[in-house]
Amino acid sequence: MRAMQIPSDHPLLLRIVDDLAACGWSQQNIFLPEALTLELAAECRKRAAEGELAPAAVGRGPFQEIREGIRGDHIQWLEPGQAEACDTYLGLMDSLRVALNRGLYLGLEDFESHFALYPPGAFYLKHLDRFRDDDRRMVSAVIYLNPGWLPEYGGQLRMYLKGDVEYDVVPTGGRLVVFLSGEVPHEVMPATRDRLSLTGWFRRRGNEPF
């Protein structure tokens, strides 16, 4: 599989930026072809087998702590060049990352992302995902690896939109969902089995020095 990279023109990205611009989320229930999405489950599973994913923690930098009782999930950061499957998919947030540039001048200069599986029972409590002394992270988004879920299997992203609006996203293989870090809370809810997603930032320049 070449890397793969979809002009930033592309009508499903515009999309993306014209959702972000007027309600600040968007969600794509088709975002990954099927053929990816079982390719990045597979090596989700594979690493998570090879004992690669770790306990994520909460907080950054010293004040980092393991604390299932607000996040159960277990996590490995993406780098360039371990597998085939990541860097077109890579690819393909990159293409997003140049579209949303166009279209709303966020200034976002990378990507980060990581494997995040949360086994049966894992939830991760109501957050923001932008630290409160770091304001880099700038949009967030979640791709599910979960062919044929079923809603009754759990697992939800929960989101609180203004308006005190809750919003649930199934955790469907393929599906993308983006929204502002800074503006959106949301929580995991608990399955009863595994869920695998791949969870990103787009992140602007920090004030830091390097």
Contents of the next structure:
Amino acid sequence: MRAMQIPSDHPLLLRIVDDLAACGWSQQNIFLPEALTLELAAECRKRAAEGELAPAAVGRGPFQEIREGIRGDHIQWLEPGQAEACDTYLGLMDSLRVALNRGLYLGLEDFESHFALYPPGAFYLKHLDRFRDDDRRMVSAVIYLNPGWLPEYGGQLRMYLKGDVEYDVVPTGGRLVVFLSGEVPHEVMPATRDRLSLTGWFRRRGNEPF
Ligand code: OGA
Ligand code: MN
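Right, the form predicted alone is done; let's see the coordinates for the form predicted in complex with ligand OGA.
Full complex below, order starting with the chain above.
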């Protein structure tokens, strides 16, 4: 996938900004072009096959622990310059960062993201994406990478929205979900096959605790 960019005033990005302002979250069913979704999925599977994905930890800094009873995904943090498809993804997310700053004055300064692979049966219990001792994460963004995912495979992202509303997102390839990291509790339900995603967080500057 050649370097692909979208301007930060692209209608798709403005829609996400409006959704976040109105209700704290947004779902875009066709965010990534299919070719890019396939390339990112292939990159994720390649890294998994090479043993580069590791069990994800819970918590931060010295308090990090692997606890499969809380989350069972395997992850690898992204660095720029490793793969063209990943750099394209990072470029798209940077356009979204600028759009969020323009529309919502969030002061987002950076973006951290990782590939995640949930093997069959793995889950992530209900949680918030903001750490108790570190409130830099403002906006969470998850992009799903399995083309042709069917609801009966499970693996929904279950979001707990205002007014006791539960909303399930089917993790279909190319779909993006964005939400306010400190305000939307959510969980990942177990699936019957490998569930691939790119998950990232837009962060503002803060006092790094460690
Ligand atoms: C996370 C998370 C949601 C998903 O990684 O913190 O909640 O649908 N992921 O993968
Ligand atoms: Mn989360």
